[in-house]
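Just one chain follows, in the form predicted on its own, and it is written as structure tokens.
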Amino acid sequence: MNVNALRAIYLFEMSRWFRTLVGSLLSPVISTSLYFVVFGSAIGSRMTAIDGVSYAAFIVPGLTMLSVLTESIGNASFGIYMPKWSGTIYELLSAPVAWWEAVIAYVGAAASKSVLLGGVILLTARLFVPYHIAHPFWMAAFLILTALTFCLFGFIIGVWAEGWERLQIVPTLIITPLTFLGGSFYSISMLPPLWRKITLFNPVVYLVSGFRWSFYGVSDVGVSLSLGMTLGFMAVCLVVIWWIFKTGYKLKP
């Protein structure tokens, strides 16, 4: 393993992303706390409690994987997109770097933003919720996984993406939407039956209520199930991923 390699490109990510740290912390965390005052205490103080649990503290898991995902997402995308518009990609393809060297930097730091992301956004909640959590080790493992998942799923974005404008239109078309109709607001099972059965080929549904259960002890599928789709998801990514980097898809000419 070339560590000299993995240290370069990680320390270069994180070095980037800390000098943008005040905005690159402060605009998600106004805007969950934006979410927290309109549904949290405008919203949540007129409705009733879901499965025992405050609405104000239920949405706390959701909205706290609301902000990993999308910050996974757009981080690992462009950081492996910026390589290939300034052209130094080229030179990461020839030097003496293996694929999986190359994903596990630019993943691993993509992935450590999103982690530090997230636990800044718990302490956010502090401040307008109390909450409690039952398992905090798998708490922690889903939100790492969770985290590396998508920063999988945003490399091969930054991978594919032939502009900037290509690079927000998965997160703002479809990750967006997903989380918020993947029960990051509401239980799937206060949705009529229908809807119900629609919603679980909604792999978000997953995610949020995996990360739930270990606050509250409750889900609205099986706890396996969450840990299994996600990894699942991983797995295909990974496989997608060693495809690029096998072929060279559209990272050489």
Second form
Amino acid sequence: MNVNALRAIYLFEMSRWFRTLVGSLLSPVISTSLYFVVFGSAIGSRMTAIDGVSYAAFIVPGLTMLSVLTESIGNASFGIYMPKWSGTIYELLSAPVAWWEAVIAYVGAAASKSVLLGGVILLTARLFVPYHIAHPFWMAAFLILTALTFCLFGFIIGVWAEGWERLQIVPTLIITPLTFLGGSFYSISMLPPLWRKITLFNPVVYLVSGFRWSFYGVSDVGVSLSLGMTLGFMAVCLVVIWWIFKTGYKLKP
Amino acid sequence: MPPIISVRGVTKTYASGFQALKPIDLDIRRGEIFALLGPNGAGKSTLINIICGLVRASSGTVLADGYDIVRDYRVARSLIGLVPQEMATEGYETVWATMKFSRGVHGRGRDPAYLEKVLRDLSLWDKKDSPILALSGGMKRRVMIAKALSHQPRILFLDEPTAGVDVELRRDLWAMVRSLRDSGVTIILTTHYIEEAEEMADRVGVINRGELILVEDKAALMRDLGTRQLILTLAAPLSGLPADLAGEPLHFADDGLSLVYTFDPKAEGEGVEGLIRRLIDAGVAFTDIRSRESSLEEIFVGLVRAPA
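Mind giving me the form predicted together with the partner chain, seeing as the form predicted on its own was just shown?
What follows is the whole complex; the chain from before opens it.
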């Protein structure tokens, strides 16, 4: 394994993030705080508890997931798209680096940022809501798995995108709606039966449900199913990335 | 001694169907400066990019110091440094950060002293903490060379290193390339400029339309390319050459209104001065004199048109 290359890519990516740390952290923290103020305090105070959990506490896992998903895709897609766009990717492609080493380094850096951000958001939420975490291990596991999976997905988008506009299309048109409709702000048991069934095709439902279970021990779908779906999506992303490097898709003519 | 780069039967056909390289066989000798010449779109960059791992060959093999660039890519690529044609830098990063990245990504451990030496040699040391974005075009070109040298490669590819750089930087780069060669690094450079090949190269390869049509020692090639023409516009058409000038490399052009003298400026003999004196002595009147040298394009056309 080319450990020096892994370290170089990882540190390079992290230093880019630290250089813009205030913007990278402040923006999601402010928007999440606004969600808590509006949905948690203002509207939430008029809503009844869901599964015995106050509404303000109920939305904590969903809101954290919302930020982690968005940031994971954004960080990872930008991380690989930027050298493609600037042309500096020649250096990576001509270096003695295996494809999986490049993926570990880029996705690892992007996921590190997302997990750190998730932690900061949870700390921020604590200022608004006295939530508790029933299964800390599983909370961390779901957080890390989700970050890794969606960073892999972001990596694919970054390779696929041929312009800044395309880079935004998938997160804006697909991921954000799926996240909002994935039970971040409600339990899917509150939906009419038909919509409940349709919602089960949304992979974000499983992520949010599993993550919420790790907090409060209650979930919309089984925890094993949540875990299985997350791992399944991760496997699909890995296969697509393996294919990208095998064929040189949009990287090597 | 085996060649440091050995290219055998390498072809490249892009997905569009365009055949960029017909079967190429080429050996690069250890420690030489090899100049790959060719017009735009000839296949120079495709060949270099295949050797460096940026483009996948459709067929054929490439060995770098005996290591297959696909099967043994880790060793092969660690031996190679590349300065691509297009300017590509991480604008917001500092020179030092990007150097550390380049060294690390090629699998080398930290060595600040070596990186400092490279930056000093390229007059970049005082810019090490500057964002690349703030540097001039020439400085950015130096940064790209510094990055390519950061992992101490044994083979350095320079793809059009002096395209668009000023005369001073071009001279600096030539001096740097020579000093690298003296330290044992093999250099392969592509260029449009005959002058550059003449100044630098030990051997020259000419590539056109995906075919390597010539590989020759520079001295021999320059003998062929180094011809000049002196064109005299005659005051009146001549029916034939004066007897005194028979046997000289002279021919008529423009329906007998011009007399063209092809000569080698480095050759010994009476040269242009002697010819003009003899023309005047023979009573040949002319109204204008101009000289021209063969352009690289003309030489390519000549090479391509020449029967195999």
